[in-house]
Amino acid sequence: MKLDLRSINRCVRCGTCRSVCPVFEESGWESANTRGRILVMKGLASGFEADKEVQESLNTCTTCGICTEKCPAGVNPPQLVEEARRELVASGIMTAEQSDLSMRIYGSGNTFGELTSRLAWLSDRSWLKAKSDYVYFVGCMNSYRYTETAKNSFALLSKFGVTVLPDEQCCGSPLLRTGFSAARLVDANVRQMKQIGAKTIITGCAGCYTTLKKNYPAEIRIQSIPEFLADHISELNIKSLPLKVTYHDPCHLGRHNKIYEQPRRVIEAVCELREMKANRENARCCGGGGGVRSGYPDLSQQMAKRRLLDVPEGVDYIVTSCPLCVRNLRDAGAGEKVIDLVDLVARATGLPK
């Protein structure tokens, strides 16, 4: 198997991801931790056979990136897992939820497998340009689970400009984190987007922002929602709330991408603020990603409860800026409590319920 052996002999054993592996702490099996799985990769490259517990153990990675942020050899694990699944998957190994997985986003274009429309939550398509430097890039999970985040998005952003791809796919995350190409439907949306003339794509989606960010032409920019609001924020006419919330910083938009900042400060323009207890770029994992929350659901949910005991007491909301936490909290028992920082500016500013 090709596997990058100089990165992987970067690591030194020490044992520091061991301390803040999420999948590590609900386990307690080594070959679910960094050090346990960088090991394997090694016997992978060595010729060993890829058996059921070699699959696991790869595949229980969230590809979180904290141990990259505390890796003092400067090795970045959800890379080195990342191309391992994608040695695998081309020698066709994977598992059946793998599989099923890529069939389902292959023959629909979307997570769900959904055949409907992907604009059904837009009644008034009125709004929709031809033309635009601006197009917010809706995701699976706003267009199909979350279409209230998805109104209140538009209705936030249409007010600069900005329009939607007529026939948005997958961006293509769930695919590149689960060893599969997404070449088919990041080339369909290049397309759309260089018809559009767009030269800012905004979302509100942490994997989708990570995504675009990394497998997309360079010469587009990306922006998340919350750095779009904060640079708006005067012009948002926002009213303050008399609320409590705290923000659970998604994997991929901070670690991965360094936004901690900007969406703190659209709270803190609309409520006040109480952070978690593990914040930043020391946020545990909700759980939810790198295929585990569709391979490995019990443990995707012990993710996010532990999750939720870094909730400061006497918050009104749990706050994040990615759906898939949204609905990984929500299911670990936050319920109604977590919302998308959308829809409490959308809140602040007079925007329907």
Given for the second form:
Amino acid sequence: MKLDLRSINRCVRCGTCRSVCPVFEESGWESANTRGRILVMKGLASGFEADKEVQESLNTCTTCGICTEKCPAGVNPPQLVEEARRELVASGIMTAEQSDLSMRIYGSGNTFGELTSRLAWLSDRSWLKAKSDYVYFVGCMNSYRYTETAKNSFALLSKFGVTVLPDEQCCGSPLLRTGFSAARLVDANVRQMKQIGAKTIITGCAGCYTTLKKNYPAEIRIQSIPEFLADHISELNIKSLPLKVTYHDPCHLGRHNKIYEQPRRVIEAVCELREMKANRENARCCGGGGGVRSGYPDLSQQMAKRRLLDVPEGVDYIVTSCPLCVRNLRDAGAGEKVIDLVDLVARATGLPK
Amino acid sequence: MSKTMEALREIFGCRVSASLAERYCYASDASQVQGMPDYVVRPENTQEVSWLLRFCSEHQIPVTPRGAGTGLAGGASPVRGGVVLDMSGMCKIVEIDIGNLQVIVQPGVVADKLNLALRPHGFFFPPDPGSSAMCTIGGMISNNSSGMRSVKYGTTKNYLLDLEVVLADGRIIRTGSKVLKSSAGYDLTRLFAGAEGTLGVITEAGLKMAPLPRSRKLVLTCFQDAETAGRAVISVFSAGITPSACEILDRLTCRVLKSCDPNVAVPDDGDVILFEVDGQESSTEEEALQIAEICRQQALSVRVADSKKEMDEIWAARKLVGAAISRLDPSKTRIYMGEDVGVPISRIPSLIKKVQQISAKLDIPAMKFGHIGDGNLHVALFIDVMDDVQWQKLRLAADRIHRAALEMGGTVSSEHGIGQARAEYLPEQMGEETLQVMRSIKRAIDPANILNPGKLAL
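Go ahead and give the structure of the form predicted in complex with the partner chain, now that the form predicted on its own is out.
In what comes next, the whole complex appears, and the chain from above leads the way.
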């Protein structure tokens, strides 16, 4: 199997990652922490058969990147895990959940296999601009599940001349994270971005953000909504709200892209922010990423429940900026207490609910 | 399913595994020593450990206890196969007993987590290996671990009051009690410290704790060469000062530290000694000035740091420097071999010189850092692991470093343990007759030799 042995060999097995891996916290087995996964990859490179347990070791990684953050040797394990998944998938080795997910996305252009329009949340599309410097990339989750957030995002962004892609497809993140190719989806999105003449793509999904940044042409500028809002705070007409909230750093916004301060600046313009016990680069993963929610739902929910223990007392909301985190934390018992940053700002700017 | 697996499943359910992935993950610690286990078992209580050891004794199955697998000598590598007993799931702090100055823990408690729990009470558990964020108390006891503060506070064995141990035949014994001192019979508690799981499996430990110092200060000194630095250290100790840490970082180590984080306030134009003093505000103030004064005569630079933030940054960088070389040169990996020798303090400058010669002759770069205050030098050798010639040179370098330490009346391991990696040097270090006493003890307690066989030259 073709794996990046050079990077794998940088691991000195010191175990630093073992002390922070959120999956290992729940599982307790060595194969379910980063050091173990790197060993499993070494095993694969030396000819191990990719049996069920080997796949489970690799597929339970949420790619949250806290191991990368702490690794004294500078290894980037999520990248290695994704490579290994790609190699396995290329050899036809995958779980039923992986196969279902890929079929669903390839078949429908979204993670849910929905066949309805992605733009159903936008009732009046007649005034959408055919050309624009700015495009709001909605993402599957907000297109189909959190349509209020999509509406609020678009309402906040549209006054800056933002449009949407006429036939947006899944950004490709779930495929790329779990070992598949997303070339067709990427091509379809890029073609539309070019037709519109987009110079900046703005997205409210941390997963989309990483993918747009890493897997799309470098000449298109990618911004997250928290960055965009932070840049335009003074133009948003925010009225402060008598709320206390906390902020959950999505892994793909925080650790993967170092966006820590912008969402906090936006929140502090609206209300009081109280930090979670583990925050910024130390934030615990919600458990929803890397295909773990679809592949290992129980494990994923255990992680989300543990993340909720980090919430400080006395807050009205847990704010985040990733619909995957919203969903996983809501399902773990926090319910409507978890909201998207955009929905908080929408309330503070008096957008209709 | 094999009969053994059936029996293990009945007791441990889903906490036993024989999968290839799991066995491979438990085949080694952070050393180069490997051995494939047949089963991995994760017990949750003493009774389960007792059942397992009785079962394994009856069936002649080797058992290798393991904490977090951060060891550097193969102590937790199952070199004869059998069962790896992963104790890291037994991780409860059973009781914090402030009145009796002690804490009772299960062996899987991680050192930093214990200290996090003790801090609000104003106490701490002083042994502080570089791996304190991940290593377990059970592993620390079994290796008699320590770290940079052992120069003042001693090693793990100095904090043991009482152990609950499961013997090879499944018997459960206690080696001490809650009293802070006892003069009753053989000191069995300390017999298990450094035994690397060859005599029994520790399932609970009563540990003494120490009050947190009110104040710490750090004196950063930089010298032209390691010998001058070594002389300064001897002058400081001779003046009656016992620093709470006394660390040497050679030029190369400082360069690596700086390249990883240019903001770390460590000089990089010479060999650096970090002196830390702790205690009351007035005493640390006085001692820091005294150290600065003593060193100033021989040093290139001397500076006293007292901001907590700065000190924390320096110590955090120091703790992680061992593996950091890969950040500068991704083709190089640190290999933990020859990394833990110790000599009498006065011989440290000679040892450093010797290591420099070995490294230059073999053309293997070596960072040298460590606890100069107690004579423990960590040598970080790094190589391209895809290059067989470099592996050969590395093994040669490690061997020469070990032999150099022995020639100076030192030890091949000050705090990481012997395991299998350093077992070949034990006859020379201890002498054949002393080793025979160890073997007699082992035979008396574990006649079937099921507990961590293949370690400690037993």
